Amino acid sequence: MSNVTPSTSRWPARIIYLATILVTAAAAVAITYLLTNISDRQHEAQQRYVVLENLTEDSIDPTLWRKNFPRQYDGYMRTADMVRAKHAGSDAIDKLAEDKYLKHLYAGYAFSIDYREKRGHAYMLKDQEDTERVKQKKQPGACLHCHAAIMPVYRKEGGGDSWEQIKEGFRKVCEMDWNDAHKLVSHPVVCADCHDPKTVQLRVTRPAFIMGIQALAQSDDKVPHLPSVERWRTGNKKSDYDPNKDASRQELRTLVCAQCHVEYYFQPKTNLLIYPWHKGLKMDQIEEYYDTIDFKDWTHKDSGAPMLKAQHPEFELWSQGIHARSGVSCADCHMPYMREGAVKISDHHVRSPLLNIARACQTCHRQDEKEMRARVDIVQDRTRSMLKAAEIGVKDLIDALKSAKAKGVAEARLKPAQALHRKAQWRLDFVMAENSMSFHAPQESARILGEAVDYARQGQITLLKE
C-alpha cells in the first residue's frame, strides 16, 4: 500500500500544467514579436525616405540631405576614411617620394611639383586646396568641375537653368584663374552632383561629360557594354545622346562615376574642359585624336618631346574590361547593395572592393575571400612588375635623348625618338594614373604597357642609328 498522500502525488502533474501554460505563453509572445516585427520591417521597406528637408538644386550642403538620407549620409562621411588596399587607397601618400623615377618623367611638368595618392570623395576640394601645384603654377577654374559641387554656379555664370545656359556658365568659370573660381564654391562633390534633389533618382550633371558622351556616340567605336549608345545609333535620332534620357538604371551606376574618373585635358587658350572621346574611349584612340588635334599636355624638359600626360582614365579602361562586358558597373562593386533593417541603399563609403569582397564581389564569385583577394593580388602584382619595367625603359630613353642633346645631335634626328618617347610614356601613365592597377581591364593594361617598353626601346635604338 502507498504511503504518498493524495495531495503529494498531485504535484508533478501540477508542474506539467504550469509548465505548459507558460511554454505555450511564451510561444505566443515570440510569435506576437516576430509578427510584429515582420509588419515593422514591412513597413519600414515601404518608406523609402521621409521627407524632412525640401531639397533644390541649391541645396549642397551634405548635412540637408542628412535629414532625408541619414544612412547614405553616413556612407558618405565614411569617405574620409584613411584606408588602403595593397596597391592603392585613400591617403595622401607622396608618390614622388615613393617612386624614384616619376620626377624624371614629369621633368618639366607641374606633376613633378606634387604628385599624391588620392584620398576619398570627402576630401575632393581640400586635396586640390593643397596641393603645390595649384599654389606654384597657375591653375584654370576648369579644375574644379570634379572637385567641387560646381553646378549652381555655373547656373549663376550662366545666367540660368537651361543646358545652354548651364554650357555657358561651364565656359566661364573654365577660362577663370583657379583662385578666382575657387571662392565661389564650399563643397566637395555631393548628392546632388549624383541625384536629383526632387526624386533622388540618379542623373548625370556634369557637362564635360555630357558633351563627351555625345561625341562618343557619334564616334564610330563599339561600347558593347553601353546598349543604349548602339540603340542611339541604329534609331537614326536627329537629338544628341542624353544620358539622362536614354541610359538605363544600370548605365547611369556607371556613368556617375565616368563623370569625373576619366582621361581630359584643357583646350588651349580657353581652358575649355574636354573629355577626347572623338574617336573612342580606347587608349590608342585618345591617341589619335590628340595627334589629330596637335595637342600636347607640355614640353619634357629633358627630353624635348611634346608629351600627354594621362589624368585618371577609369572609365575608358574599365570599358575594356570583362566586368564592363558582363554588365557590371562602377557601384556594383564599389558601391554594393546593402541591407540595415528592411531597408537596402547602396553603400555609399565608396572604397576599393578589396576592403569589401563579400558584398562587392562574392555576390557574383562564389569562391572564398582568401581565393578572391589572390586573384586580384595576382593580376595586381604583375602589373607593378610591368610597370616598373615600362618606367625604367621610358627613364632609359629619356636619358639618351638628353645626353644626345647635350652632344649637339640634330633637331632632325632627334624627332622620331621624341615622337616614340611620347608613345612610350603615353602607355605607361594611362596605366599608372588609372586606379585600379590594371584590374580593370588586366589584358587590356598588359597590352599597352607592352607597347610602352617596344616604343622607348625602339626610341633608343633610333638614337644609335647613323
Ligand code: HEC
The other form holds:
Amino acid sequence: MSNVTPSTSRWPARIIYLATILVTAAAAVAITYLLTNISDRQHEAQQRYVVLENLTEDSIDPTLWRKNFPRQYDGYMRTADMVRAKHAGSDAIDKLAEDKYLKHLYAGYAFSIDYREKRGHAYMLKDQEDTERVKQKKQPGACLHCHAAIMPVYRKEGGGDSWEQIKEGFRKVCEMDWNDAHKLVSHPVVCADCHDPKTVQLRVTRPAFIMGIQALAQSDDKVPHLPSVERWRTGNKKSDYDPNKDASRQELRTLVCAQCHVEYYFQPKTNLLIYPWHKGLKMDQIEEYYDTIDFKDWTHKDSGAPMLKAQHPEFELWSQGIHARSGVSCADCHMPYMREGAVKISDHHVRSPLLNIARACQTCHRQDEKEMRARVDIVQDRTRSMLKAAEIGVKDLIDALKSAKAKGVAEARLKPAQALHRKAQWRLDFVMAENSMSFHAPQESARILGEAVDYARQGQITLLKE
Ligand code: HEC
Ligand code: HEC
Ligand code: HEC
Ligand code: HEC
Ligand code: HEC
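One more: the block was the form predicted alone; return the form predicted together with the named molecule.
Now the full complex is given, and it begins with the chain already shown.
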C-alpha cells in the first residue's frame, strides 16, 4: 500500500510552495470560468420568461410561437416522427385487417369500414380527412372539436369572446356538415389550445370538455384524483366549477389532455358533442347515463342490438388507476421534463412513454429500464389475452343472435339477449378502444373484461332457454 503514492514529505518545500501557487491560480481561473458559465445559463433559463411578442388568441400558427419557445416548438414538431412501441406507434396500422373479429363487432357501423391505429398529434387533422368513415359517411362539424385548432372558429361563429358566445359558436359548428366546417380550420392541435397566449399558463379551451367536467363536478361520483372538484363541492358553489380558475397546475397537466382523450357522443338531431360524465367517470356510470337517455350509436346489423361505441376513454380509465390516485398526471409520463443546458423544459414530443422510460418513469421509480419495461409488458400481455377471450365471447353471442333471428325466434326472447350484447360489447370496447392496453388502470380493466365475458355468455344461455 505505502508504495502506491509517493509521500509529499519527501518533496522539497520549494516545490510544494510553487505547486500550491499554481494550483491556486488554476482554481481561480476555473472558478471564474464556471461563474461566467453559470450566469450565461441563468440568462438562458430566464429566456423562456421573455415578454411575448404580439401573441393573441388568433395566433394559432405555431411558427408564431417558435421565436419565443424554440425548444417546445421543436418537440411539438417531432410528433410527426415515425415511432413504434409494442402496442403503440405512428404507422396507422389497419386494425380491421389485424383483428378479424372487429368487422363482426362493428357490423352496420362506420367503424367496420375503416379503423386505424392512432398516431402522433401532427397527423390528427390529416387522418380525419383521409378516413373512409368521413369519405363514405356524412359526418358533422362536431368531429373537428378534437382534431383541429378550432377555437377562433367558435368565437367567430358565436360573435365574440365570452363563454356564452363561444358555446353558441360551438353549437353552430357541431351542427354543420363536416365538409363545410372543415373549410374553416387549417391546423391540428396548437400551442394556444393548451396555453394562454399572453402568459403561456396552462389552460383548457374546449367547450365540450368544460361542460363535461362541470357535469362531473355536479355528479355524485367520488373524484379523489381531482382534489379541486372535491374542494368546489364543499365550497359555496356560487358559480360553476371552472377548471381554469379552480384546478391546480398539477390537475391541469391532466385536464389539457382530457379535452380530447375521452369518451363522447353526439346528441341526436343537433349533433352537439357531449362528454357523458353526468353520473361519473366510471364505465358503469357512463353506461347508466346512456341507458337513462336511451341512447344508441347504432343498431347492430347481425344481432339487432342497440349498441354503444366506446372511444378512447384514456382520461376515464386513468382516473381509476393507482397513478391518478397518487397525483401522477398525463404530462408526468407523456411530456416528462428534460434538460437542455440549464433549462428544464417539458418534452413536447407527446408519445408512448415506453420510448422514453428514463425520463418518463425513472424520475419516480428506482428499477432499471429493462425491469420497468417488463412490468408494463406483464400487464399489457395479460390484458391482451383477456381481450381475446372477451372478443370471442361477444362474437359467439352475435352469431347466436343472428341464427336465432334467422330461425324466427320471437322478438320478446331476443330482447334480453340483445340487451346483454349491448352491455358485453360496451365493456369489451371500453378496454379495447382505450389506448394504453390497460396500463392506465390494469385492475379496473380486468374487472371490466371479466364482466364482458360474463354478459356475453349469459346472453347465449338466455337464447338456449325454452
Ligand atoms: C385537441 C385534441 C387533443 C389534445 C388536447 C390532446 N390530444 Fe393526444 N391525440 C389526439 C388525436 C386526435 C390523436 C390521434 C391522431 C391521429 O391518429 O392522427 C392523438 C394521439 C395521441 C397519442 C398517440 C401518439 C402516437 O405516437 O401514436 C398520445 C400518446 C397522445 N395523443 C397523448 C396526449 C397527451 C398526453 C395529451 C395532453 C398533454 C394530449 N394527447 C392532448 C387529440 C388530442
Ligand atoms: C372527444 C374528442 C374527439 C372527437 C369528438 C372525435 N375524435 Fe377522432 N380521435 C380522438 C382521439 C383522442 C384520437 C386518438 C385515439 C384513438 O384513435 O383511439 C382520435 C382518432 C381518430 C382517428 C384515427 C384512428 C381511427 O379511428 O381510424 C380518426 C380517423 C378519427 N379520430 C376520426 C374522427 C371522426 C370521423 C370524428 C367524428 C365522427 C371524430 N374523430 C371525433 C378524439 C376525438
Ligand atoms: C404513469 C404513467 C402514465 C400516466 C400518468 C398516463 N399514461 Fe398514458 N400511457 C402510459 C403507458 C406506459 C402507455 C402504454 C404505451 C405503449 O404501449 O407503448 C400509455 C399509453 C397511452 C396512449 C397510447 C399511446 C400510443 O403511443 O399509442 C395514450 C393516447 C395515452 N396513454 C394518453 C394518456 C392520457 C390522456 C393520460 C392522462 C389522462 C395518460 N395517458 C396518463 C403511461 C401513462
Ligand atoms: C396538448 C397540450 C399542449 C400543447 C399543444 C402545447 N403545450 Fe406547451 N406545455 C404543455 C404542458 C402540459 C406543459 C407543462 C406545464 C406545467 O407543468 O406548468 C407545457 C409547458 C410549456 C412551457 C413552459 C416551459 C416548459 O417547457 O415546461 C412552454 C414555454 C410551452 N409549453 C410552450 C409551448 C409551445 C410554443 C407550444 C406550441 C408549439 C406548446 N407549448 C404546445 C402542454 C401543451
Ligand atoms: C410522478 C411519479 C411517477 C411516475 C412519473 C411514474 N410512476 Fe409509477 N407509480 C408511482 C406511484 C406513486 C405509484 C404507487 C405506488 C406506491 O404508492 O408505492 C406507482 C405505481 C406503479 C406501478 C404499480 C402499479 C400497481 O397497480 O400497483 C407500476 C407498474 C408503475 N408505477 C409503472 C410506471 C411506469 C411504467 C411509468 C412510466 C411510464 C411510471 N410508473 C411513471 C409514481 C410514478
